[in-house]
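First, one chain by itself: the form predicted alone, in structure tokens.
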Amino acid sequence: MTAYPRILTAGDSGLVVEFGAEIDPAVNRSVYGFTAAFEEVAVTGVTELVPTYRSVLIHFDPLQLPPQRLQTEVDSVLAQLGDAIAGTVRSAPLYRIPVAYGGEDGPDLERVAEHAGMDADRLIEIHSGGAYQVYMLGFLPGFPYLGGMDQSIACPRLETPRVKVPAGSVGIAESQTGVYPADSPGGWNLIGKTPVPLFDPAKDPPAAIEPGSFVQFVPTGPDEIGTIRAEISAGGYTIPVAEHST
């Protein structure tokens, strides 16, 4: 049986921190745990840090750091954190996204409910009432896998993917919820779409959520969403924060 924490070479200038084989709230809870911990330490000749589902992935130049040197400081960080890290409450932002379910922004939502043996209104009443993990950003700049959906609304996904999904389509796969932040091909069910825009390179930083924080989606009326749409284009629009405990 294996034993984790663990650690695992990526290349020459790679190297990975595992935390669990599954993808678990308390296993990500580590995850964040650790990315903080060890970023507060700055180890030099460390570039970055990617935390995905259940490991981090610490990129470095071995010019400037050793790996065994580097290993060292994990191994520290680890000693420290101990058995702690996933039991540890924490606070994390909780982002308030409004969407439009249904019709035009969202084609899939009377599919879906019907799969799910429901209304439409009691899929969004479900969907929208919870507040869901960003465990990871990927597969597209600043698309947020999110867990913590009811199962009773999971859905698989489309056998033919769509070429184009538009940015800010709102979409369910398996037992997953997402948003796409760009326009992309894509085989999610699409229940509907925010017009708030999720990644900006011109921004720092560009992602407009975080990885560990938390999003709860809003379901929202055509005339707010176009309140919403006219405060964006002026440069005006923050997506609503609060804290959430963990």
Given for the second form:
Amino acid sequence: MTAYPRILTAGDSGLVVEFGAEIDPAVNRSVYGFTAAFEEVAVTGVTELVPTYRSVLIHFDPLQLPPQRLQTEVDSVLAQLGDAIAGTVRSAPLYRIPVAYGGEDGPDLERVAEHAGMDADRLIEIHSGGAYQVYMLGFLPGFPYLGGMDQSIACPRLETPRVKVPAGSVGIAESQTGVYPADSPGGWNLIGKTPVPLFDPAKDPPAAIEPGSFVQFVPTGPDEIGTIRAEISAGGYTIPVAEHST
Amino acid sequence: MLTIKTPGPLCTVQDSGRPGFQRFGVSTSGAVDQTALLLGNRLLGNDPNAPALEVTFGGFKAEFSARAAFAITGGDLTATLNGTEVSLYTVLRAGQGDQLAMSSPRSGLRAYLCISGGFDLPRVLGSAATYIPGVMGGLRGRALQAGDKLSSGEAAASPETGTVLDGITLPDWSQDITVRVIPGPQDEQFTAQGIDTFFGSEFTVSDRSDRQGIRFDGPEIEAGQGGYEIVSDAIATGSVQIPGDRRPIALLADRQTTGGYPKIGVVATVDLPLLAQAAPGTRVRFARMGVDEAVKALRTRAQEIERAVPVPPQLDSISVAIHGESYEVALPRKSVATGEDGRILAQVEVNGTLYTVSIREDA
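Return the structure block for the form predicted together with its partner chain; the form predicted alone was the one displayed.
Okay, now the whole complex, with that chain kicking things off.
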């Protein structure tokens, strides 16, 4: 049995703090709990932290911050957090993303529903019913890895991936759901689309939803989508956000 | 002021990169050979982060439409100005209509065309580095094409033509290379035999390599029970991952920020420029290195780079004609051509009269 948390070497300029080996909501909470606590210490020589499913990679400049000293800083933050880290009730933003389900925006909706043995309305109800944990962003700029999809709506990937999936497409692949931040080739089953831009390199931060937060998809009719689109064009739209405690 | 005639296989604008946004899935990008970029900018008196062109493999032609001081660093891609071969790591000057070319590699793979003032392009998330998979930076987030025009920013210094860097040793890229690797973070996922194969065999750089990573051909690396998959985690520059085909891939500037293959080790930062210049076909061995040793080597290299100061061209003596007689005048071993009109360089006494030798720039 491996004991967690543990510290691993990632070259002379990287240190990994690992909290588990599984995709697990509690492990991921520890990752973001540690990230927040370590950032508060603001150690000189740390260039950036990259939290993922189960670990945090600390990038640092070893000429400014000797690896031994960084390790001491990490140990001290871990000791302060103690066993409480995974159990900590953490409040994070819950982003309510408007989605037009089905039709041209979600060409695979009917097929995914059929695969799940239910009608499309029921599938939409289940898909939009839960708050998804944003485990990490990766693969492409702004691409969120979401956890917590109801397994009853899981569906295998397309046998032949599409050459171009339009930005904003909401999809299901196996037991995961996600949303494409940019036009991209892809093999996910597309069930809907959001007009909200999720990644804009002209903004800082560039991603509309940050890792460690939560996302809920809100079924939205064509009129309202039109209104939102107009607000986005006019620069006056912000994603509705609520507090979410875990 | 510079028009691309042919970009070659891949020519992009790069700087020191775009750190700070990896948690949003944005790769750091930037020059694959950071040392070459840094030295080029240092030669020109530029900001160390000034954008340059990263020319890959050759096939590059461009035309200057205005006077410019520039330098070429990194790999030797047989660079010529108006057909005449030019020196690398040297301040050069081009005039309007001058043709710059880099035809094919003699050693190394990537050359950096640095220009006085740096190329003037908008910063995206703090950097002008081109990140093609994310369509950002550089010129509209893409590789340069024939017809693209680039201008330079305001120069902080006016570097003298012929200036070179003193006190720097450049790696020899024409040889087979040994790259030092620090084991981890997932070295425990491989069998003892797998680790031995990795550190004990010769690998060859595959032609399926790019700015995301270098693929190697060679023996298979054996994994243990965990196999060739992990729950995705973040990736440091130089990470060597072993995917399902069991051959190593060393991840470079445009690597994805996260990935699901186990990483047997990470290349020591000091050896990244070596890897950056490894052309397809280069034979590579991996040698085990400890973290402390790697930091020490990096510090030594950083100090060497810090000491590499630009040295203007030097002359020992010049001939001076006075009243029809020619005199050889010794010059102090320092700058002679600063461009400051009237500066006295030396003095010579002829028939009791003291003459001074000074600079006069004729327009």
